[in-house]
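Listed next as structure tokens is one chain, alone, in the form predicted alone.
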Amino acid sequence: MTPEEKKVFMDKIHAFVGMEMAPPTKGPDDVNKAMIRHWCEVMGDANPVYTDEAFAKASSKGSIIAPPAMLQAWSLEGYPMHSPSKDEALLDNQRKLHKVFDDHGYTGVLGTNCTQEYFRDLKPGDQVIAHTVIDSISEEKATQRGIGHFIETVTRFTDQNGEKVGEMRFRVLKFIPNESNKVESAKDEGKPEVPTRIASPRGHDNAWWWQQVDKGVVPIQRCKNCQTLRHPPRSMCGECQSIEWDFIESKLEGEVFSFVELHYPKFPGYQYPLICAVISLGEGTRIVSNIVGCKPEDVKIGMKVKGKVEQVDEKTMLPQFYPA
């Protein structure tokens, strides 16, 4: 962009701040047993006073309540979020400052962060209605994604009478993806660039995983004071708070939890159709991964699975499990 056009873009995108992102939304469901029970179950959540009438009417919260983590589930429009109207007239303001940035090239997105702050328990019957500011757009930074700005928004929960709840804050990168540059760059030379999957992270508790996964192993991360196994890795134990640890090797030998197949959107470097699913190892802590080497349709929840480390592209090793 011309420093002109670039002054232009930036007034558009500084002109959402303080906008509502849309109007306040309540959730598609009050906050019911059904959705806590699942939460936990998939979650590994057996906090009894989410789940056990008894043990939670005896406790000090006198009822069941939803876990806080699940503060933001009960307000998404669920499904339906992907695919809204094409008249950018009814697009709320979230959509259309991503548009700006998407018609500036800026088409990459990513989530890099959110804290959440709770106030009160909600409980079965409880209403919650989100109120969502976009409270900052930053100056140009330069990523290891691309050149892009954080977008930062501001939700306010309340209940069925107007009390607040919890907040949310949530920042997003928009960005130029390195990887059209790459392929510009390539274009250029004649040499079409063949698109990698996205690198994962690479932070302080969780680095040493991957360079085992580097070599073919899939290491699971155990509490040396008192051998509890826990995955994805982390600095503490939860059963004992120990920062002590090490890590044992995984067989890859289990069976499928859950699974989804992912159809839209797609991205450049993924092999389709593309089958992610969460995996209970053998050792009794689960995985996140894809299943590969049958048909979608085969997939059953409970099928036998055994894993192993295979490159994926030119940059990645990834482990991928198989029907047994």
Given for the second form:
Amino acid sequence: MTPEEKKVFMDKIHAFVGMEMAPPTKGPDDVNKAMIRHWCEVMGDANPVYTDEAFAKASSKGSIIAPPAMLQAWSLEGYPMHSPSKDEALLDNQRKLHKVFDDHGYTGVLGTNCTQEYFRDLKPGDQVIAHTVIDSISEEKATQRGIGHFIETVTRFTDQNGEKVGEMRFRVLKFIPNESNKVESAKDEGKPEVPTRIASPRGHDNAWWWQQVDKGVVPIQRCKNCQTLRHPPRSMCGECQSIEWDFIESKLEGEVFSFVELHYPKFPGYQYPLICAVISLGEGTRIVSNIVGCKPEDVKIGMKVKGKVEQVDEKTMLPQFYPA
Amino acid sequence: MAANFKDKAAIVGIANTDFSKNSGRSETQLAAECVAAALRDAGLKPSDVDGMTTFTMDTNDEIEVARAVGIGDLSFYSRVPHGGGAGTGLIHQAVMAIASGAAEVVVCYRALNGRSGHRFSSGVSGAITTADALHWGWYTPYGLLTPASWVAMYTQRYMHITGATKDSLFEVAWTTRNHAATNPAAFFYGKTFDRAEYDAQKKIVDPLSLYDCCQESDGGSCVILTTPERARDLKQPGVLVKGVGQAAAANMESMTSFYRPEIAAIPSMDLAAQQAYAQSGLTPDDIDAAIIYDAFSSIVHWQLESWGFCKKGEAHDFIMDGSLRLDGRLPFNTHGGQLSEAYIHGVNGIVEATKLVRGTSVNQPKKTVNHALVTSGVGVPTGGAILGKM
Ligand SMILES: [Zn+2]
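Starting from the form predicted alone above, please write out the structure of the form predicted in complex with its partner chain.
The complete assembly is shown below, putting the previous chain first.
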């Protein structure tokens, strides 16, 4: 978009702010025990106040109540939602707004967060009507999914007497899908693949090391001429410039020289909590690896560790270190 | 022997593009825009330029940018490797070219869509086919994939050895944010934070949390150097390069030099500082203000020690004394730094250091700035330059 086109677009979308998203909606059924029971079964919620008449009667609630989180369920129209009118003029404001986005390339949609507040318990026989207003549209944001805008709606839920029973804020991202995500989703359509850790490429100077690890051995390269150990491997000895080398097998006994706990971003294929550490080995070289088998908060600089080679996922053999 | 660099070249033109999260234009356009603007600032014509230098990491070929801007014949062009470590390396290249006569007017630029294009925080992956892919392979299988993860490893060790706490990391981040808050060009213009907000941010790689990490930005920055003689005839007061060091210390890996006897320090910056001080004949006491590469809050500590503003291991106390604030001993990152203005790989910092010596920073300290320091990214081979009045 040129700056002028962008301005026209922004004016168009901002015109929707403050509008009712759609006429008030009410689900086909009033609050009822059958739907409550199904919902509790599916969610695995065994609280008897939702399903056991006698228990509920004896409780502070006095009778069966609906799980608060069902709030929105009572107002949903069901399948008709998914077949909107072909006549553009009959579309509700939300669909009109999304169409403006779609027409400008913001074809992606992603629900990002939802918060609900509950003002009273709902009981069988209650009716729930949802009134939704388009509350705000953010400035343009660059997200991992692509460039887009967050649309936030506020829904007020009322009962048969017009009394407010709950409120919900819902945020969706309308975005221009990244090229890289498109490639990824195209890949997804093939057979699903469990992600694995990012393996080291294997070249002339390092493949032998990884091949030993695949066999369960962690080698340390040794200069054949002056016996100096070196890690990571390289083609020449920095002490004597010899290119002749062999290796010893590390006992994998050492101590933590420094460490970090990885929080964000989390990468597919890695198991969190995840601790990476620089470990000083008894042989005198250092190695970067993971600390496992203890809580992250228990890892300390100077801690003694003992390692072994483990299969960490379908494709990857790695040395892993445990508290000694 | 110190290199014969002192007063051999002067910065005569500077410019940034706007900074954003989505520039909406190509990196080549950003480069062309900042180069053209720096030429206007200097009062030079494109045809005056005969040298160009940038980062190896920059996607904009010198000849492409030259053609876009209308720069004619070039007799010098070069690239400096190692990501943000290249920043003041551009000055180093320009000074050498000008001092040797290889070129008379050298354009130094860096332009990137660091947020809307390739993002550094997306980490390194097995898919990369660069020469150093094997190097990253020692770290990626374990999950050390991002700059924050590499820097946090040194940070943990540094805090353990020196007793430094999050208090001084906060002070660094908070100071840059205060400076950005009064810089309309900064991403965080008008937006300060307090300790509670800092502490509430998500952890990225412990001990670093969100506000300890720089932004990812779209934008371009450019500085132009020429001979002091020619500088005298130009529009702006020239800003001399008094000294510029460039160094890769022994046993260096890109970002993961975990095999040195001690990793709670950056020996490459020690060397760069020694060079720049030796060339210029200046000492830490002569430096009035500093632009210190702040991709992460903790890396500022080690650089303060390298440049001798405090003793090794004592940066925490130096920082907690308020030294980095506008009225402190060493007003720092007056533009907001990369933590809070924009991440243009430190070249926006060279622009700001030049402004400090010109006296035109948006947050100009009250005291006279005769000499300003500007440094490059660390963890990689690095450098630093001391700028001074003509
Ligand atoms: Zn040897």
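Numbering follows the first chain given and starts at 1. Predicted model, so just to flag it, every value in this text is computed and none were measured. Rigid core here is just the name for the largest C-alpha set that superposes within 1.5 Å across the two forms.
**Asked** So with the core overlaid, does the Cα of Gly238 end up 2 Å or more away between the two forms?
**Response** Yes; that C-alpha moves by at least 2 Å between the two forms.
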